[in-house]
Each structure stands twice: as structure tokens, then as C-alpha cells.
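Just one chain is shown here, as C-alpha cells, and it is the form predicted alone.
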Amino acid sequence: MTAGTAFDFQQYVASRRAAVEERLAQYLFPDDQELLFQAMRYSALGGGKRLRALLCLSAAEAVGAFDCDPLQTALPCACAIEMVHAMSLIHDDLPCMDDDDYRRGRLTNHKVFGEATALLAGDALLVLSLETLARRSPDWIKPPLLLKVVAELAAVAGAKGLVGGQVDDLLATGAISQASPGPASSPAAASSCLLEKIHQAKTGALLRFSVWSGASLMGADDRILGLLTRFGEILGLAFQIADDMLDVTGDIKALGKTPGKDQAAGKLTWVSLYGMEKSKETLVKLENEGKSLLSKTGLAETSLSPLVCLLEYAIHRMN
């Protein structure tokens, strides 16, 4: 399956990003100039690909409905996802985590506002994400369905998702110690199972949720929801593999963050475990599998074009 030649991906991305940026700005206390709100806006409105928001919106539009607007239905959720993502970047960049000075081509949050404010800004964004999804979603979404999506976002952000993935990542590099008896977690003892666990939780969980939530809010049936959820998992893994490769081959101007830090820190990555060639081969397989899954949904090929293009972008991007 390939994206149709008539589909203008750049125009689609520009219009959907603009909608997300406008709505995010509305949600992030634009009239409040206190330090905390400045720090929250600095990261949440500081640019970025908006890939997760785009996945949410494109999944909603792919499923579609006759009685509601997919874009308006999914926009609050897309914004909530971006708030969670911004939180994760703020926290990842802290000195006690990955200790990075640059993100999206400018100083990281803690370099501008200090560590304490950055930490609290991340906390506030996480809580605001759940409030946004619960309070800002349109009335036509049935409460049980909305509650299910809110609960899933909370789970994805927590111990079984982003937080747990970050802990495993730190354990794998020896940045934190194993407090209780358990399997060895040094880089030498780390396995492909540990790497998969880290990727699924730290990166893949929110990307998978992005696709699942957009489709869920539009009432996708279990069969379509299962296929799109698996597609989200594949895209999440592909995105992380590509990210691991870019850490080796990219530069700060293109990446917007410091390259080579994973290797310098002895991080467990797809490249460090399998090498560049195996990583490239895996991306080809994932791209084919992802497109095959979309074709099995039975949804109109034109409506799936954004998802196809987003998969291709996640794999072939240069930053």
C-alpha cells in the first residue's frame, strides 16, 4: 500500500499542525505570565514535529463518522498527548536523567528556568493533559468512552509506560542502581528483551496510544481498532530505531539536540545491540508490515494516506 499521488502530505501536516498549535495555545493559560506557566508554554509550544498529535488526528479522520467532525472530536486528545510528550522531554533532559542542554534547537527547559521549575512544569503539564482530555473533549463523545481514553492516557504516562520505560533505560546504563535483588541490568547483560521493553514503554506507548485514541474516539470497531493499534506499535518501534540511528549519523543543527549522547552514555539502543545494517533491514520490514496492516482495515485508501505518509516519515526522516 502506498500513499496516493494526489494526497498533499505537506499541506495536510501544515494544516493539522496549525490547528494543534492554535488549540494548545488556548489551553496553556495564555494570559498568565507567572513563571510556571511560562515554563510550561516554553516546552509545549516550542515547536517539534507534532507527530503524536498528527497520528491521533489522522487515525480519527481515517475512521471518520457521518455525525461528527473527526478533527474537532480528536483535537483535545491530540493536545493532551502533546502535553504528555512535552513533560517527558522536560524530565528526560534534566541533569538527573539524560542531562541535555539542547532540545528542538534551543536550550532545554531547565537551562532557561532552572531545575526545580522545569520539574514542576513537567508535572503540571502531565496533570493538565488529563484535565484537558476530560474537560475539553466535545459533548458528543459518550462519557464511558471518554473515561476509557482518559484512563488509558494516564496508564501510558505512568509506571507501565513512559515512567517505567525511563527507569529501565536508566537501569540499563547504570545511571541508577538496582535497589533489590533481581536480574543484572548492566549494558553487558542487557538483552533484546530489555531493549524491546524500553522502546515499547518509553517511546512506543505514547505513539501507540496516539493512533488508538484517535480511532477509539471515532467509535472504531474491535477489528479495525486492533489493526490500527498494532500499526501504532510498529510505527513506535520504527520511530525509535530511526532515532537511534540518527543519534549516530545526525548533527545538532538537523536534530535540534545533542547527537552522540546515547553512545557516549553507553545507552542500550537498537544500533548498539544490532548495528546499523540490521537496523536498516528492520526498518524495511516494519514499513512493509505497517502498510499491510492498514490495507487490511478495509478503510478507504484515500483516508489512510496520512497514516501511510506518517509511517514513511517516521522511518525516512532526517531529524
Contents of the next structure:
Amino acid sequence: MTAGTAFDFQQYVASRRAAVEERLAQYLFPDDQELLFQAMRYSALGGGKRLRALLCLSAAEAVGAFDCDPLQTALPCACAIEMVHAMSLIHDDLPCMDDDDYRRGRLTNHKVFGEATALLAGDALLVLSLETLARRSPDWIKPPLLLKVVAELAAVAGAKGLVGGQVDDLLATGAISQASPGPASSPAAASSCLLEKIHQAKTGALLRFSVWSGASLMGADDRILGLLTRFGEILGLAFQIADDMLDVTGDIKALGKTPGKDQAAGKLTWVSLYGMEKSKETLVKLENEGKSLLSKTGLAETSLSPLVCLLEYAIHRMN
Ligand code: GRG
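Could you present the same protein in the form predicted together with geranylgeranyl diphosphate, rather than the form predicted alone shown above?
Now the complete complex, all chains and molecules, led by this one.
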């Protein structure tokens, strides 16, 4: 499957990003000027590709419905996802984690506001994300469905998602250590299992949730939901492999953060485990698999174009 030639992806991204940013700004206490609110806005409104929000909106639009507007249905959820993402970047950059000075071409949150405020701004964004999804979603979404989506977002952020993935990542790097070692297995097999587990939890879970939530809120049936959720998983893995490759090939200007940090920290990455060539081959396979899943949904090709383009973008991006 390819995106239709008439589809203008640049224009699509610009209009959806603008809608997300306008709505996010409304949710982030625009009248409050205290330090905490400034720190929250600095990260949540401070640029970024908005890939997760775009995935949520484009999944909602792909499913569509006669009786409700996909954008109005999914915008609060798309904003909630960006809040969780911003929180995770703030915490990830802290000195006790990856200790980064730059993110999105600017100083990291703790470099501007100090560690304590950065930590608390992240905490506040996390809980605001759940509040936003629960309170700001439109009335036409049935409460049991909304509750399911809120619960899933909480789960994705938690011990089986972002937090758990971060712990495994820090353990693999030796930044923290296990109280008692697990059962012995061959080092290569252990590394490849661990790497997939880290990628799925730390990065994949929120990307999968982005696609799943947009489609769920529009009432997609189980068959379509299953295919789109698998598409979200494929995209999540592809995104992270591309990210690992960009850490080797990218430059600071395009990336907006310091490249080469994975290698310097001795991180377990797709490139360190399988090398560049194998990583590229895997990306080709994932791109084909993702597109084939979209075809199988039977949804109109034109309504799937944004998801096709977002998959291509996640893989071929320069930042
Ligand atoms: C406290 C609930 C809680 C969670 C925090 C710190 C942490 C646990 C998890 C780290 C998660 C993390 C930072 C994963 C990295 C994912 C990744 C590759 C981020 C970069 O995403 P892009 O490129 O960023 O989409 P932009 O800037 O474009 O938004």
C-alpha cells in the first residue's frame, strides 16, 4: 500500500499539529504564570514532532463515523498522550537518568528550571494527562469506553510500560543494579529478549496506545482494532530502531539533542546488538508488514493515507 498521490502529507501534518498545539495550550493553565506551570508548558509546548498525537488523530480519522467528528473525539486523548510523552522526556533527561543537557534543540527542563521543579512538572503533566482524557473528552463517548481508554493510558505509563522499560534500560546499562540476579541464560539470547522488552515498554507502548486509542474512541470493531493495534506495535518497533540508528548517524542540529550518547553510555540498542545493515533490513521488513496490515483493514485507501505516511516518516525521518 502507498499513500495516494493526491494526499498532501505536509499539509495534513501542519494542520493536525496546529490543532493539537492550540488545544494543548488551552489545557496547560494559560493564565497561571508560576514556575511550575511555566516548566510544564516549556516541555509540553516546546516543539517536537507530535508523532504520537498525529497517530491518534489519524487512526480516529481512518476509522471515521457518520455521527461524530474524529478530530473532536480524539483531540483530548491526543493531547493527553503528548503530556505523557513530555513528562517522560523531562524525567529521562534528569541527571539521575540519562543526564542530558539538550532536547528539541533547547536546554532540557531541569537545566532551565532546576531538578526539583523539573521532576514535579513531569509529575503534574502525568496526572494532568489522565484528568484531561477523563474530563475533556466529548460527551458522545460512552463512559465505559472512556474508562477503558483512561485505564490503558495509566497502564502504558506504569510499571509494565514506560516506567518498567526505563528500569530495564537502566539495568542493562548498569546505571542501577538488580538486588538478586535472575535465572542464567545465554548472553546473546538474553540481550535480544531484553532489548525487545525495553523497546516495547519504553517506546512501543505509547506509540501502540496512540493508534489503539484513536481507533477505539471511534468505536472500531475488534477485527479492525486488532489490525491497527498490531500496526501500532510494528510502527513502535520501527520508530525505535530508526532512533537507535539516528544516534549513530544523526547530527546535533537535526536531532536537537546530543548524538552518540547511546554508544558512550554502553547502551543496549538495535545497532549495538545487530549492526547497521541488519537494522536497515529489519526496517524494510517492518515497513512492508505495517503497510500490509493497513491494507487488510479494508478501510478506504484515502482514509489510510495519513497512517501510511506516518509509518514512512517514523522510519525515514532525520530527527
Ligand atoms: C514517571 C510514569 C513515569 C514515567 C517515566 C523516564 C521514563 C519513565 C521513561 C523514558 C521513556 C522515554 C524517554 C523513551 C524514549 C522514547 C523516545 C525515542 C523519545 C523521542 O521521541 P520523539 O523523537 O520526540 O518522538 P519529539 O521531540 O519529536 O517529541
